[in-house]
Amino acid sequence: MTGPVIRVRLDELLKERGMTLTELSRRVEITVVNLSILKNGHAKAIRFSTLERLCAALGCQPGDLLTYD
């Protein structure tokens, strides 16, 4: 059985502000690989600077971009 876990909203959030993985990378200068790792689900781990970046760009709040099921 597994248990809680956290999910990673970035698949939502770029198809409400009409935006690509690739400008997403272009913007927070991160690569599209290392976004793809995170958007799927398999991150082990995020930077607070990574999540600052995210957030900025996004124009969102961590609690929007990260959620605990």
Given for the second form:
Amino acid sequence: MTGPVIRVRLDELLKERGMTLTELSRRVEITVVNLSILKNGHAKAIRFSTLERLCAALGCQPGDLLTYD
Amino acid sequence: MPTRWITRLETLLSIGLALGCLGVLAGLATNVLIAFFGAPAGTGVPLRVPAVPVPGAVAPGASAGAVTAEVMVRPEGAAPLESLLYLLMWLPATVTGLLALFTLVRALRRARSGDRALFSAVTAGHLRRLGWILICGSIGSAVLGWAAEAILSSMLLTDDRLFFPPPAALPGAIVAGVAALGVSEIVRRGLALLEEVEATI
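Moving from the form predicted on its own to the form predicted together with its partner chain:
Whole complex next, starting from this chain.
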């Protein structure tokens, strides 16, 4: 059973900014593996500190990063 | 980092398990001898005799009460029924102990593969099994042992009593079983928390 899910729009934001996952990984100091987990929706939770770093690196708001489907 | 003392404990318990199995074989051999040839010298059926008079054993001004003695009764000649009942007196409890030991050894053996293997759902399963073995096994063996001892007493003793106190190890075994179930639940919940933490980016 799959209900509504919180999705991380990392793919779209990276595409819009022409940035690779490896580059983002270097900027936010989070491993590519962990960013992939986040990108593919396998993470169970996200820290505020991670969200802050991602928003700073991508120049976006937390609301741009997360969507509720 | 694998915990060295746990691996040593596992080795020690494995030796205990092997010795226990040898003890069971020796016990079974004794039972076979009793069944077909009668009890050999030095062996027999241990039975409790309640309310044994102990004249002269107590100092003046003191009195003795509830004296229970254990006598080794040796049936003369082949005694298959007595042997079977004697088997019911000791085998279920011994098998319970060996099964519990075996489960514990299997759980501790995982420490060889590291702490992560030890703190796992498999260990939680082993501990849960250990708990139920101790609880059900000790209660079941106590009931069987009590029934077998009562019947044997009526067959081999003139003063037969039906109401013997339960084995002294019974409450301890039940408490240990409940404790194992509790630890199993702690490990299970700890694992769920660990999964949550690990899946947090």
